[in-house]
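Shown here is one chain on its own, the form predicted alone, set out as structure tokens.
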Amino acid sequence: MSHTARPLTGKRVVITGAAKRIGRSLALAFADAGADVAITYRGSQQEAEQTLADLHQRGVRALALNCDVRSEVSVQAAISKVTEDWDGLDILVNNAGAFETAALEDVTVEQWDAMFETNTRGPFLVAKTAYPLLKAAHGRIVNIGSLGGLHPWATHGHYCTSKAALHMLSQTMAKAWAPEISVNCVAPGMIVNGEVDPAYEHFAQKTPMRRNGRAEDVAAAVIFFAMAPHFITGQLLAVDGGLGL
């Protein structure tokens, strides 16, 4: 394919839990637009190696790396590979999740911790020492949010803080690092990888685009931030149909 038809050639991109689901999709839409794409993971080394496979499929430079984004060390070994194999690095995407259901009040203290753990404080200690490279190169910075984080889930009281509180960290990281970073964030509504739920359809028929979000429109928010102008930073794009209306 031309430069053209692949516009990221020659950016070298990290995304965190990327192995499967919605950070799959993501190393995948990088890599069909060009870029060379590294992907951590933390238990899923099965899925890790079959995207990684994926990925070279692409005629890309792969990179499958095991990391904890809870732990500084960790992350430290993952974006040091990165720097050693690549000599830089344009666009972290910083996707790795957690998810749960609970009553409010029946939330542990440490539930809540390992919630923040994961989904506040891994995309800081991610960025936070991925910075030097980010700067350097002029980078960018994609957080993944949440429609969670932008209203209440009575039963995901934890989920949704720990994501608003990502969504601020978003804004705080775009003042605090231009002009030379850009960063944005996406926050994903109700989104299928082809699961077959009653629930899934209640939530597809209160959108307004009457379906639930895919993984690609997910990439595809990503991607534009990942493309448009460096100018534009300090922005949430919640993906979700409408739901959130």
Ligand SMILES: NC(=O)c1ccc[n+]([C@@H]2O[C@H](COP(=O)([O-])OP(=O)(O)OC[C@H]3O[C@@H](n4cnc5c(N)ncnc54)[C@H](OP(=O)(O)O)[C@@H]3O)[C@@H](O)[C@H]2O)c1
Given for the second form:
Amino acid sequence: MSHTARPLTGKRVVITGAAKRIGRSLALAFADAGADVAITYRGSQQEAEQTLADLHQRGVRALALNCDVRSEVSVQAAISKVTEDWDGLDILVNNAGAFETAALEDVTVEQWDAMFETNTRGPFLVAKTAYPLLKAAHGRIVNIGSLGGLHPWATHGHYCTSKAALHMLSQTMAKAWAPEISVNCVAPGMIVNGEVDPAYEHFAQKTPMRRNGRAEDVAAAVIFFAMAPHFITGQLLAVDGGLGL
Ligand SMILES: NC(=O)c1ccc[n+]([C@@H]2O[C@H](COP(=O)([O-])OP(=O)(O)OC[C@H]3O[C@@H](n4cnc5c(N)ncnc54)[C@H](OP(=O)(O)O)[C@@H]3O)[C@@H](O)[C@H]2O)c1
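Counterpart to the form predicted alone, namely the form predicted in complex with the named molecule:
Everything in the complex follows now, all chains and molecules, and the chain you saw is the first one.
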């Protein structure tokens, strides 16, 4: 394939939580665009190995690194491995996330803290650790937020609040780390990864575009920010088929 067909050739990308589901789609989309891709996983080692093989098949350099975004030591080890192998980093996608349904009045301190540890502090820790590399490369960060960070979902209060905080963190990073690093955020709506559930049909009918989202829709938005003018920074792009309107 020509360089134009693979416009991210030579770019080095880290995507957290990318063994399966949306993260895997992001990883494959970056590899299809020619980028070298390091995925991280926490528990899904088998799926990570499969995704790693699928990345290699696309003719790019690839790594699968165990990483718990709640642990600074673990994050530092993963980013060090990327530096060792690839001598730098161009793009970070903070995709790893936690999701939980709970009545607001029942959310415990432990549940609240666990949600923020993964969804808000995690992306901060990974970005902070990668900051010198991204600064040197005039790189980019794309954080995966959520429609739930824009609109309140009554039975996901701790999740929604953690994602709203991530949206603000994205804007703060964009301002703090300009002009070297552009930082944007993609906020998916209802994304269905092949699961079958009557609730999904209900959401599809409520969505102006009359379907739920696919991982590929999210990947297209992330690839947009990976290739957009560096001048575009601090933006939040909902990928929700109009569900949030
Ligand atoms: N699916 C949706 O409809 C939807 C809607 C809005 C926003 N989003 C956001 O889009 C992103 C991807 O969604 P998804 O549904 O594909 O997510 P997911 O399957 O719930 O989680 C993605 C990955 O995050 C990793 N992870 C969780 N806790 C971690 C930790 N402490 N350290 C490192 N990795 C951790 C897990 O890795 P292991 O499996 O390896 O443990 C998991 O595979 C998430 O940020 C999510 O909040 C999704």
